[in-house]
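Read the single chain below, which is given as structure tokens and is the form predicted alone.
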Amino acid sequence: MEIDWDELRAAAYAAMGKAYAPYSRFPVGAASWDGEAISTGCNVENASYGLGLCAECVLAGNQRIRSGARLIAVSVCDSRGAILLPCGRCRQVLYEFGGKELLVDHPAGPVPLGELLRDAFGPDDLAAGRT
């Protein structure tokens, strides 16, 4: 399956333009591909700083509403269009919906999420622990 990284980056940049970032003034956009369509998200800050939502978290919710399909690729960018890597929390959220095979845009080229979040805890761990 061919991933159009330029289109994914453009969608992330367009989503960044919708960000609500009055406190940090650091708008972020994210876009994912699930094999059929692109989903997007932007960061949404809050006056109570800890309640802000990262673009990847908004993306995950939008993806679930749109189709619920597994994520195949994701790109995240800042206001310059520069590639950003997801924070630890967002890597865990993305892992839930794309697994270790999810390709994450990286300045050196796409990398599997499993390389960025080694030994991740996920749904399989919960299933294994149930008796």
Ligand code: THU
The other form holds:
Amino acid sequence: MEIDWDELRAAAYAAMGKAYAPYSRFPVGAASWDGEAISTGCNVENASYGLGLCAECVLAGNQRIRSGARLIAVSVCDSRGAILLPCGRCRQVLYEFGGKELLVDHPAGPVPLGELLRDAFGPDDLAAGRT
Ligand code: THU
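Alright, leaving the form predicted alone aside, put up the form predicted in complex with the ligand.
Full assembly next; the chain just shown is listed first.
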């Protein structure tokens, strides 16, 4: 399936413009493509610093509402529109909804999430070890 990375990057940049980041002053935008819809998220910080939400977490919730289909591609950017790689926690959040095949935008070209989060813990591990 064709992925329009330019459109995805533009959607991430537009979402970045909605960020609430008065504490870090580091606005982030994220956008996903799932074959049905583009979904977006921005970081949403809090006066209680540790409660801040990353753009990818906000994206995950929005994408559930908008489509809920398996994630195919994700792009994340900073205030300049430069590509950002998701933080460790967000890689795990994205893994839940896209698995290792999910393509993550990267300055050197999109990479599968499995390369950014090798040997990830996931839903299959829970199914296997449950008593
Ligand atoms: N941030 C994200 O939104 N996504 C990431 O993958 C990395 C960091 C946000 C969290 C915080 O609001 C700001 O960037 C500075 O760390």
